[in-house]
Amino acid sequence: MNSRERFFSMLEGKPVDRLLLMPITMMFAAKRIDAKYFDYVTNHHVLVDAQIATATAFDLDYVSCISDPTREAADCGAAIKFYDNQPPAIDETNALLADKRKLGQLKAPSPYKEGRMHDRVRAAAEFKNRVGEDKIIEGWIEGPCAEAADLRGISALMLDFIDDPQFVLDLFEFVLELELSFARAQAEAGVDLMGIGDAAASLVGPALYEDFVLPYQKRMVNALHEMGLKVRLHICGNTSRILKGMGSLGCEIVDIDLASMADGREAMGPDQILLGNINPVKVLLDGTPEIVTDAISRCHEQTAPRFIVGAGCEVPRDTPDENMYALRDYAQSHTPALNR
């Protein structure tokens, strides 16, 4: 059973030979081929080479186009800071929509033309040609709250929820159009699974999440499903207070970062596939293979049977290979409880 067969069988509730292994690797992957992270995020050939090398070395079930959250904002004209060996970052002191009036004139850029979004689309197409028969190909877009924060600035957006809620809704409408266009281009290039990164959603609190963010996440997920894509939701941070809402979106996979896996299972029910959530630093980077195995075993026990092996967030760049092999060995030696 190859990775694609394993993935779709699990989604359909059919028996699989082992647990899926789908940790997020970005800087870790770049290091695998001795590439500068600047090259990883700006040259799709480097990203593809690094992802395939990492998936091959550790028998991951997927490759991913994920690299950083600034691609869409960059193509909109936002000021981005680039670094040799760190992810690019939004220049918060020079936010594109520091003046809210600019939103009315802002046009969503095309992912089909040259730009940072198009580079990700080209990565998807190269993955399709090189490993599309074996590995799941994951695309990536920003969620409504995360992209709004990239364009407006995170602090300003948090105030807007209270001071100018209509502006937030208008901005979310723009983001939805932008992200679905980007997703469609990646789907046409060959991705199977679309990741949604909505880190800022963990900061707004449960009431604002329910009133503002959740409806737009739901519209986004529904539209992705209409494109024929499977969906993976990743919200960095402590999502304990919004787990139920996350589970209501209908995503095929929900990542758990700082919340409890047991709480995630209780909030989302038995049918939701959950991924995670060993601590990337304390366990995966600084731990031993024995500590990694023990931690992922506890995650599995709390979350079985619909569980995918991974960390709470990105695998740190300097994670020891032996700790990643421990994740691989656990996945390969265990099957979902339904198949036991």
Given for the second form:
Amino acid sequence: MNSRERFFSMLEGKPVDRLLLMPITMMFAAKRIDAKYFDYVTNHHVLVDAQIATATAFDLDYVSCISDPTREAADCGAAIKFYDNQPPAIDETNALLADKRKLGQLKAPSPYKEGRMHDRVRAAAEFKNRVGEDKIIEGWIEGPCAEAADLRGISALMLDFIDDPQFVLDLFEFVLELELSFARAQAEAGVDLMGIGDAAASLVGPALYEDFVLPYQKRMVNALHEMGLKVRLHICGNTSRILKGMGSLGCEIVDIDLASMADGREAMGPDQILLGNINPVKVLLDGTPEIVTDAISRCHEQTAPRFIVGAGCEVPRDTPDENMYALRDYAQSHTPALNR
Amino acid sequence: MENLEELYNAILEGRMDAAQNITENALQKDINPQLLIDDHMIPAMDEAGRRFEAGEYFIPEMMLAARAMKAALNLIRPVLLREGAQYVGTVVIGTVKGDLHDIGKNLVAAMLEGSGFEVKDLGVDVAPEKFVDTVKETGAGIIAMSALLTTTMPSMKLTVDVLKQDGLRDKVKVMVGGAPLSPRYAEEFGADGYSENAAAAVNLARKLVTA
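Switching forms now, from the form predicted on its own to the form predicted together with its partner chain, please provide the structure.
Next comes the full complex, this chain leading.
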């Protein structure tokens, strides 16, 4: 069974030969080929080489276009700070929409023209060419709350929810259009699965999440399904209070970061595939292979059988290889007898 | 007599205009400004912090409360300073070099101000030398550092190293926070304390300033 067969079989509830292994790697992958992270995020050839090298070394079931959250905002004209060997970041002191009135004039950039979004689309196409027969190819877009925060500034957005809710809705509409056009370009280039990263959604609490964020995430997920894509939701941070909403979206895969896997299972029901959630720093970076194995087995026990092996968030750059091998060995040595 | 209980409610519920109006009226009526802070404003922020830790308040509610607190404090602070009142302590705060994430740091800064600390907020991407230079300029007793990336965390240790080189380590307490940190990591590089959230950071600062 290759990774593609394993992935689609699991999604359909059919038997598979072993657990899927899909931890998020970015800086860890760049380090694997001795690439500077600046090159990883700005040159899709580097990203693709690093992802394939990492997926090969650790027998991951997928390769991903994920790199950093600033591609869309950069093409919109936001101020971005780049670093030699860590992810680029939004310069919030000069947020693109510091003046809310600018939203009316803002045009969604095209993912087909040269820019940071197009570089990701080209990564997807190169993946398709090189490993499309074997590995699952994951595209990536920002969720409504995360991208709105990138454009407006996260602190300002948090206050906007109360001070100017209509602005938040208008901004989310803009973001939805932007992200879906980006997703469509990646789908055309050959991705199978679309990751939605919506980190800021874990900051707002259940009431604002359900009133503002959830409806836009739902529209996003529905539109991605209409494009023929499978969907993975990744919300960084403590999602304990919004698990039920996350499970209502219909995503094929939901990542859990800082919440209990058991709570995730209880809130989302037995059919939802859950991915995670060993602590990236305390367990994967600082732990031993024994600690990693113990932690991932507990995640598995709490969520089996519809479970994918992974960390709560990105695998840290300096994670020891033996800890990643422990994750691999766990996935390879466990065969879900029943998937549904 | 002004209904000062309303000041507590206005701050807790994040109603900035109400907090300002009540404070202005109270000051005009010569109500002791320190009493406004100690009996109404700090308890309101403490309750906001308690609700945050209990999962009843989230970042937007905390930011609204902090904004209301700050608006009221801006009215009171000049009066207090004229009367020779002292801050609880001075904190130099910032997000470490190479890191632009500031929402957690901003919340901690606002909560500390609301609790009577003088706060020198250096913003984001702050070099170790900048933290230490500001301590020298202000005589601050605490440095508070935030990081959200595993790649920027080591800058915290560098700051401690610069404090040692400059002979200031014994005079300054170092507290840290941020998603990838742990108490163990903080202890390993020689910080005096770690806190998981803004409310806990205030309690930690209170302990450190009297230690």
